[in-house]
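What follows is a single chain, given as structure tokens, in the form predicted on its own.
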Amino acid sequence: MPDHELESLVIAAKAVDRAASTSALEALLTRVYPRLLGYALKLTCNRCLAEEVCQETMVRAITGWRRYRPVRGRAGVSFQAWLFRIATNVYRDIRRKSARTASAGRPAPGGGGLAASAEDEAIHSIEREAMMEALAALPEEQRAVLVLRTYHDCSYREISEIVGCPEGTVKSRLHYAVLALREELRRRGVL
């Protein structure tokens, strides 16, 4: 079942039956979770932190899903974009909290084990590690925009809603992120 059909099912079920709506929400969250984890991995550059972000995002989505408004013209946002926004805010909250309790810097590149499969690891380990380290070197605002646009094919409008800034700022951050990433990869000898 396509995501938009599941999303419609959740919206319709909200008004009808609590058990049906819970089942539909569970199906939708299960379907979106791999993309959410992929986003969180690239945003945090740390598997443990990404999983923490995803878990907290799921909790917030389940407890606050009645506040979700589907896409209707320019007023709404897709369910995936809504979850990505929650995840972005969760990550920001975690960073703020860790900055208060300790002198938290950038996430440790590669810390947390980003290994996918043994075959993938054998073929792409050097390039992937260099890419993750280069992503980790970007400022959080640029990294989030780049990951959403490149890996999740979000529109500028969706990215704007997810990160909470104007579309023009999204385009600017993306431009500078690409330049910085390209330069970092050249410096590492990958490009």
Contents of the next structure:
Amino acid sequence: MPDHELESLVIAAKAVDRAASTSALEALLTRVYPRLLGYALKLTCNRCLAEEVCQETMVRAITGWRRYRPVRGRAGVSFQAWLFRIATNVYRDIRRKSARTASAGRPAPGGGGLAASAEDEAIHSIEREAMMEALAALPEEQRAVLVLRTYHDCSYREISEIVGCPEGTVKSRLHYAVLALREELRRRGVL
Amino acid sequence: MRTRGRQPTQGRHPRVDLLEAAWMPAGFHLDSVPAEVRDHLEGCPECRAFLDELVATRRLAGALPAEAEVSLLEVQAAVRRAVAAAGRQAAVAQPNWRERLGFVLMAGAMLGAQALLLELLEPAGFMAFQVALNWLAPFLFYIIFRLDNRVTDKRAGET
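Let me have the form predicted in complex with the partner chain next, following on from the form predicted on its own.
What follows is the entire complex, opening with the chain shown before.
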């Protein structure tokens, strides 16, 4: 679905009353979920963890829906960027908690559970495997910036809002992430 | 890096411009590279090779889909779970308005009863009533606490 269409749906969902707004948000989440899961998968490099991140993201989105301000002119933030910001924070929280207890939040080298479900059987090409492994090898901050720029066409401004750092830092992280990715792919012999 | 050919503007390393151009959301186009850097590329095979590697890296990155492969049924189930979880959280976090009203009315009734008894009873009788109330207070609080927990548990179960 094109972004402008999604944003107009978001504005329509915000305009209706509370009960209708919740069902409209439900419909919006249903549409955005594959994209959200795609982001979470690349961020966590682990299918189970990605689903957990998505679940908690949606819960926080539903409870915080009334506080969300859609894009109007230069103000506000796009619905997708808002969800991605929540997902990034959720993943950070999980990592923080798991760092205290065990290494559950750490991305599994080699993609971990990415190919765990039946529909992921298709993901067996060498390039995809190598790409996931290379992504998993990147530091978390660099990985988030790279994924947002590469797969979700986010602007530097949007990325800075999502990951919570200045635009200059985003550019620098992207720079190092691309170089590290190139090295990783080269090391695996696919480049 | 060799710096043959014309140097790029703004004192930036040409590879910074190349990397930015290679990672534009719309994909790489040589036109998006500043003219100075394009001139530099013609005279620098190392930067040319660097650019080729960047473009190849970007192509490989494109091998992964932006969206996860997930069935509509799974999506709907996940969203429904999230809605239910959010409902549970909201129910536990926010007390019902009826409970709030109940507590306010109870406090008002207690104050009213005290004022009435103060008017009706002799000072000694009122003091005796106060002592009895002080003795009963923990039991009253216990009953209210149990009642509140039962209401909250029941509501959480319903959601």
